[in-house]
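The form predicted alone is given below as one chain in structure tokens.
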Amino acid sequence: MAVAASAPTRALGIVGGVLVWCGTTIRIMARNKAGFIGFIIVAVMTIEAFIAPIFINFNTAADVNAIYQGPSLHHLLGTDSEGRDVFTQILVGGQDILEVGYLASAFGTFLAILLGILSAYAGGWLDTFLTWVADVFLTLPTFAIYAVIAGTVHLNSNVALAILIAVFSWAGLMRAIRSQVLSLRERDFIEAARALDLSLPHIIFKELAPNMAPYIAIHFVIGITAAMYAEVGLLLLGIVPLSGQNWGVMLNFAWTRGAIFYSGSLSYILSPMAVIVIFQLALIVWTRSLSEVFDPRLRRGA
């Protein structure tokens, strides 16, 4: 009975710890008002992008009597080339864009952490080889490579597109992580871990990675912006499948169907651009608060 009763207790303890951590983190972020506003915008737009498609049934049927109408009470942002409501498309069109952005940044950041720490910690020929590979990747014209691969391989899922972007986005962070690890590996706590014969994965993920959390977190956020721009660029050019309804597809349709030639379509063209820019700006501003969250030296009595 004692063993059975301890499981719920541990679960409650974990939940309580998570809630306390979340509350402390929010209080720290709130100290930087600009950064906290950025966080609120990112959180609201992310939640809306994933929840809206569940509750909003977007009507894909064309209405030839409402093509390229300007903003009105019935259509707040006007209509597109098929007479469909632009505002509804904005509400339901963020999920794919944000999903690829988050996944690509997560994959790329994880790869950079793993290779950067492994390169610096192992040293020798492995360090030389991984550094050389990173240098090669840094010189590649990434978007041109995205276009070639996406035009050759059928990327029929968000995960596949995210992996493609991540594979070519890790080198810069990897070099920075390597430089930091070269300094950290001579510290006393790493020497103690070696003396205790702790495994390499333990040293990498339990000892080294937490000490680089501020830089990693900020790079992850910035990586989301780069991944989103890459995805939208590929969608705009029509190189990846134009499946579903998202902001990138809206831009492609606006370009290929001649929306620029209609005076009433200005809101249709600018709306997806505006939401992408607002989300990107909010991400960048959010990094101001992230610095305080992960760097105790910047906290002021949290």
Given for the second form:
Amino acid sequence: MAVAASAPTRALGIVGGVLVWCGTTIRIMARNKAGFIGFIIVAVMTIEAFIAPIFINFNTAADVNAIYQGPSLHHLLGTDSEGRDVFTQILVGGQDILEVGYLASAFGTFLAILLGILSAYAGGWLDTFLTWVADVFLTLPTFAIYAVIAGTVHLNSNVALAILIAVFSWAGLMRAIRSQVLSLRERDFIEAARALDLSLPHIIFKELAPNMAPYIAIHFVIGITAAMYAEVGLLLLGIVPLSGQNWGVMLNFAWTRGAIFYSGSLSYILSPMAVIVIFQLALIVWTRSLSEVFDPRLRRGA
Amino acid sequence: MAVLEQGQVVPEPQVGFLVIAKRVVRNYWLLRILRALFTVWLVATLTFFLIRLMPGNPVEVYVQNLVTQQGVPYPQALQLAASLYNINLDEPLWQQYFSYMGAMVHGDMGTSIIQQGVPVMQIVLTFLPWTLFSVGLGLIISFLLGMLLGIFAAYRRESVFDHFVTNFSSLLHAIPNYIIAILILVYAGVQWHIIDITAMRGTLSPGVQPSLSLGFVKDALYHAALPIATYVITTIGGWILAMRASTESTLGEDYVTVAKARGLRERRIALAYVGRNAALPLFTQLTLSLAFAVGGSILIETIFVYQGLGLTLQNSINQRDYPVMQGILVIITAVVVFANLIADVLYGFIDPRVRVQGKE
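Form predicted alone done; form predicted in complex with its partner chain now:
After this comes the whole thing, all chains and molecules, with the earlier chain placed first.
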């Protein structure tokens, strides 16, 4: 009985803790106006992109009488080459793009943290080797490599595409983390932790990680923009299988079906580009307030 | 053998592999060249195994197609495939790999599937100069102009000019280059009719031959103008922001204060003291920018139908012309890697500290 009663209480406690943490985080972020607006846009667009496909059923039937219409009350953003509503496509079409963006950046960041800490702690030849490999990866013309790999191997899932992007995008953050770990290790508080005989996982996660968090968080957000760039680029070229509806596929159709060269289809071309740019800008602006969340020293100055 | 008074033998200096290895590791330039070669090797190996080991790999598909569609007998089909891909299919995989790499070292990368019989190397050499020209010129213009605007913004901190330039730079920095390219087409070409986008396609107008005449240079620039403009617009924001930040931190240095105290002219301080030092960190970023621009040229050249290596790569991917894909990717990587090497050498000239460290 006692155990059964305490379980929900504990769950409530955890939920409460998370809520409080979220509240504090949002309050800190709100201090930087521009950054907070960026955060709101990112949050709203993300939630929208993942919820919209559940509720909105995109009508794929062509309507020959309504090709490339301008914006109207009936079609807020006009229609496409088959007379289908552009606004619905914009609402529904974010899911794939954002999914790959978030996943690729998460995988890449994880790889970077793992290899960075490993490299710094192992030292010796492994360290030399890993930094060497990172330098090599930094100089690769990644987009051309994505294009060739995607053109040879059929990437039919978002996860596969995200992994491909992640494999070639860890090097920059890995080097930053490695040098941060190397310099932090010499600091007094880490020496103290070591003198207290605290375990390595404790030192890494409780002492080192919080100090690197701002860097990692900002890199994660910038990583989303880079992954989106690559993904939409591949979709635009038509190298990744064009399945379903998303902003990249819309761009590809605008290109292959000649909407770019037709003066009457402006709203169709501009819509996917506008949402992509707005989302990317919002992410970048958001990073400004992110650094304040993780770095208490910055807060007082703001 | 030197003998000391006590009769002890001084250990001979180590010879052989270890010493060479140590010297290699200590020699900065040797290490850099090794890394450059390693990068090209990595990409070449990656593409080889991508094409040979993947399930349903292109070689097998090609052989199957020949047998089933054109009724070519199997051994003959194998031979055809072997000559196309530069691979002897009877050999074990590792031997195939070594002969592939051996041929590549000699500049032989097989022949195209679509344009039958045309060596990949010939295709690459036809289109490479145009990509080098457009990407290179775009990056140089962007780098120089960006540095100039960055210094100005840092000197006129908090002015209207500064706010405008920094905000505009952040905006440009956030927009993917293909979106800028499409916007140029849509607005300058289709909506406002400022430029004739169909006439600007390709690398040269019909009838114009490469020569050292003004007409040729003008025509080449005319056709490359849109890709170059796109490279400049999309990369300049990053340079401005980096140069502004770098200049700001340089302005606080003691040697700048000393230079001011000595009564040196403001322009001399800005160029020789501030500018030169502030530009240093930017050179390392040039490396990343180059790889990004060359990799992205496939998008820009496709959008503007500029016949460089990028567009050729895109076409070969669409036509599943694997030998060409392979060759272009390896060459693009080699170009980026060796351009980086040159950038590093230049960096050594600008920053004497690197040279000294290299000699050590």
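These figures come from a predicted structure and were not determined experimentally. Positions refer to the first chain, counted from 1. Rigid core (definition): largest C-alpha set, two forms, superposition within 1.5 Å.
Core-superposed C-alpha of Ile190 shifting 2 Å or more between the two forms: Passes the 2 Å threshold, so yes.
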